[in-house]
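Take a look at this single chain, the form predicted alone, given in structure tokens.
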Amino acid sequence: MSGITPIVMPKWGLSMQEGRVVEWLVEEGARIEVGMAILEVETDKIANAVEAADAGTLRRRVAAEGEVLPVKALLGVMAGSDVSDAEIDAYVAGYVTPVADEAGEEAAPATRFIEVDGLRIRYARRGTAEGTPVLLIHGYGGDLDNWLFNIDAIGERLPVIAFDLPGHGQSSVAVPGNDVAALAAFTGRLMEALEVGTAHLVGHSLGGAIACELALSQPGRVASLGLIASAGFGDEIDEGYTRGFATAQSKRDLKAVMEMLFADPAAVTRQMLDDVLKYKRLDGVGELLGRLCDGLFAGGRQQAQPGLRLAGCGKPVLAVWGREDRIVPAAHAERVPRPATVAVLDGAGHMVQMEKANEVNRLILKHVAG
């Protein structure tokens, strides 16, 4: 119906099927601008705000707070003053939530596995078939779900691959070495196994340092660098997080550590904690995280700082931080060698790619478009 813009339940990540409406953040009749937070939604992975993709006036809040709805279900309606209430009533009454096939979603498995150097690595491949791929590299203690707000948005323009680093997520509980250089060399071999010659590397935290090291050691594999709250630009890193994540055994202890990642600690859900505890209780994970922590962050300091050597590398660089980052200081953005595009976003912590997903996605897509 002309003049009506639906607000629908987003699909965040590869496995999301439904979300719960936690709270509306705007009233009916409010003027909505692009990027404005409209309502809070909680999934089994995380709680976050649904941000407006279009501007308009919120004419109808369709979904009730507390209601659980499938992906693409109608949450609200935006329309101009020229659209009557009767037209909006008819639109809401006639709206049909698309099923998976109608929404164009792939029937392929959400993730796959590949063996590299004897290690079983989980990965997800999405997006278009043409163009230089974007390779998403998560950080210490994370997994490919750290990109759940980013992978589909990037995939609308380019092929995109996310994977679990060795020793993380559902990959083998083993690592090729306990330093950035070893993890970067392994990432290059993974690219070869996936038949990816060159990629735009987008790395978060430790993943950013890995991306920098790979750009320096194997420049032919790297088209550009997108660095999100990146390690590798200075000594400072919060040892309370790095060591705390390695040693936390109870949900209570882990919750305190995980909340350090976000500007808004409410983003940490029970399911997120359950998923991380399940991973941490796998045989060998605690010892592996301890060894990695010793190798990467001995003495509470970053042992490798490849980002400081990027000057003259010839690669386009995007660096994004959350201003309230408690793990890697946002002040490190000032140390990114120029020329580079640098953005420090308010209202976000270390997981800025989750907390400010729309803005980060826009920056990444503009960056890789070059």
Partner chain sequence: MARKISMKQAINEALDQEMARDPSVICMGEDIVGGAGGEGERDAWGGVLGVTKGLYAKHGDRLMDTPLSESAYIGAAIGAAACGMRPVAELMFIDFMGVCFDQIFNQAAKFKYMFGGKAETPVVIRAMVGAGFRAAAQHSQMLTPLFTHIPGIKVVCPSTPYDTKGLLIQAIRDNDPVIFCEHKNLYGFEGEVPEASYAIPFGEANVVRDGRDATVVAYGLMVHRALEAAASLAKEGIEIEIVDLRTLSPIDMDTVLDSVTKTGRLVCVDEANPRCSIAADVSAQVAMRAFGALKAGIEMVTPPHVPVPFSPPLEDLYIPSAAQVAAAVRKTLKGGRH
Second form
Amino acid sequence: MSGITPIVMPKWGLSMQEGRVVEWLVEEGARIEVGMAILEVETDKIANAVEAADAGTLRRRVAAEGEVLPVKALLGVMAGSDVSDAEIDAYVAGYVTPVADEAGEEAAPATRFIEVDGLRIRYARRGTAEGTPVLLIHGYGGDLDNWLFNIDAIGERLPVIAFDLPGHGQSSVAVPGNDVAALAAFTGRLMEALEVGTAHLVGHSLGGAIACELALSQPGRVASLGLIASAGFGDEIDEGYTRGFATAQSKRDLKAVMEMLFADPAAVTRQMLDDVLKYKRLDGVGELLGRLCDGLFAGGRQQAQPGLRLAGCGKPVLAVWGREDRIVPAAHAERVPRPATVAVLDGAGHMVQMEKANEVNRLILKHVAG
Amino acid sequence: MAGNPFPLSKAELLKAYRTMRTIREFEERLHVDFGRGDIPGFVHLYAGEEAAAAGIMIHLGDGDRIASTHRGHGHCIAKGVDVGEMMLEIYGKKGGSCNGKGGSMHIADLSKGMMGANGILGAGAPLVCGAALAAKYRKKGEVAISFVGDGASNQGTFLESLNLAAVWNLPAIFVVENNGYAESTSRDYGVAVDSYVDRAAGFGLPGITVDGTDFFAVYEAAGEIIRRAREGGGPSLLECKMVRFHGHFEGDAQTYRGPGELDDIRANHDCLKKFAAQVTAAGVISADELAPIDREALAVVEDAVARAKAAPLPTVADLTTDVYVSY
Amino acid sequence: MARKISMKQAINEALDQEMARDPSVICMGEDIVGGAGGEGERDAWGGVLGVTKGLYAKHGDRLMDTPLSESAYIGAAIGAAACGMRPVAELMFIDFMGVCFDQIFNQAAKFKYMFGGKAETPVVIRAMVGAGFRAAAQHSQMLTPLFTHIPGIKVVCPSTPYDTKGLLIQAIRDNDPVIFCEHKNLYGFEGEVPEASYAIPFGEANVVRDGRDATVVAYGLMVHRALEAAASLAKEGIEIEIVDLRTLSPIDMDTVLDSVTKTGRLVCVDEANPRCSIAADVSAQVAMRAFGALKAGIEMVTPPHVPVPFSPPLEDLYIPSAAQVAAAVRKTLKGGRH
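Return one more block: the form predicted in complex with the partner chain, after the form predicted alone shown previously.
Expanding to the full complex; the earlier chain stays at the top.
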């Protein structure tokens, strides 16, 4: 069956087992280019477009809109005009959704915990066995699920480690300090504990500032910097968000705050809110976020701008922003010291790695490939 | 002057008299004002029963809790609740003990250990078990006292509480204020045993009966059982046999009383007269020393009434507040 | 996450963590330890269904067995709360409130208001609710509406272990009296629950399923009936939105109204008897506040207005079923304006 390319249900993040086909975005017979959005899939976390990894012609929509299907289930078929309908019928009829790695995942938990400086840190290791690892550092209030759409895509080429910063996600509700330097020093010790010598650091928002600080203070640990909507390039930050996230108690209040993160507020799903609330309601989290806010963003200003000191650090730098970022302005992209690869993506806000996952993944993979 | 034969100093005796006299003036004034139609709702007066409140409460501090009855003004005053705020409350005014939301039957001041007058007969007894339990945890030797009338002594809540207090060995005291009438029904009709001491024994706790119109009898009995409770000796029951100068509630014509009964009560069983006679006969306090207290008590009550009448009423803004701490 | 525990374990863990955190938290109830005064084992029962088992070993005499004397010990819990403690009293079956209701509705509920705002009564009364145990008319009732009627008390009825732990911790920390209703048929129900302590605020309903066609409002066991109905309706292309009220007083009408505004149709499911029920209250409030959004008449799914019967087939008929919920949804979709 050469010439037939399946379109399958993607696996986004660590916990996705099935997805719901929301809507087909292309007609049968249409020409597909690489990167084109083919259909929209919704998980309990978020809705996103499945983009074409290869070029071709959409010959068959296999999955119906509204259908809930497991990861890797056949959604559609692309093929050239030389492939007959009968061949496609046979391919669809013969397709078996692979289930093998389900059992594998049961055996090895998606996330593990490691103790560093008395704090219990949750982390996930994915990807290949060989190569310089990519360390994903999420932002203020986030967790490793912020890399839902990135971790496996990057993992196809390199080992990937994502973790919950201290005081975040399922890590201990405590922080080593309320400033970027303390968090960066801690991240260095975490790398040591995980026996990671040198890594490509990819940081989002506050995680970007942490990555910059680590590149400056412990350059030996850093192969390159991937900075996504990064803090650390100026003092502007939306205090309504940083403070609002710390103080929001109800789902209603939190929704209004979380909507600021995305260009399209509809991206904030009920499940996303529920997950964040589960974290925020843990004893001590509200107070911890308040203290972090006081330390990191005193007076509504970013207190540390390590990014501005990157000139001459000698590390390859990729900087990506969503043009509609309401938290850290996209204008900060202009301040990234050159040489650097800088991309400002349209139609995305602060969570650009989720909103434009495929583009961001491509940029990161190209960047880490050198 | 001869030596003081009483177990209290002269200052303490004057204080006890002032408490009783203040209660008396307070209640007699309410009787008059209620009759004039100045006071809304139900009012139950404590006049005649002052020796019990004064003789028990003189042993207590603010950390000791009491739960009172519908006939609660005397307990409030003896426990230290502000007389002016009480009068405001009874008049339904802003600034009253309960900001006008409780009235005569629900005056409370938890800062004074007064857990509330209670419109539900016998309801205070379980609450006092809880207060006593809290005291037991705090280990400061505090006690809690439940007052019931002879009528409410038949309530299941009261009887269950006697058992619970005994089972848990709580620093709780149950005072039965036996004024002979459960509303209009005689005590002898409604209570099958003759003695509350027997009833207490049935629940495994000591009981004692005293003449509740004799301040000193109440004082001594209460002192003993309160001391025992403070020391971890557990609960007791104290029956105070007493008289009620007024009806069950204001407006009660009291036709259930026998001929001459009220005249006899006022003439021969007035606890204030008894107290004055005892202290003057012993030569500890002279009549000239009591007279100014009478005038002061009257002045306090008149001032309270004047301020209550002049005080503003609650407004619509008060209607929906204070239902929950947060909602 | 990943750790799954039962609702029963969630209750036990919430009590354990709050007792460890705050020395003023005490627990009392009939047989909550079990074996008091006997020659055998202490903690013999740990509650009539074992909910509090093991807590005595950790917290000792801060858990107290009581005589069978609900008026006295429920009142004592309330009195202790008014004197600075945070008691959690277990009423075993909510049906037993008949013998101690005065302490709840005339005392605990009234102190704050009646005393002009000066009293706080942070008491929690835990009680099993609901039918399905073949326990007949006096051990099976869903008496939630009797409590929601009364200002001054809060009423909680969770449907999952996660909500149970967070809402019970909130109930204990809350400064108002709380009636905490535990559905006995959900005690064994398992779900993911964080090991750390957390509190879920009162007055926030939980949308447990998104849907465009009709809103189903439920609480307690009925949430699960609604979810079952949703699965069968989805096969017909009908997508219902399910709102789990979680707390019945305070009640989150905003979430209900938002959902009804979106779907235009409302089905209220309640295990309480229909007259003056939670379902009737929600229906009335929606009719009053969102009449314009309604495309069809409101449906209620409740037991008939009879006591809970004993015989298994009768009790099964009594409890609202997923099929009844689905039928009510189909009815509201057929009826009304389009």
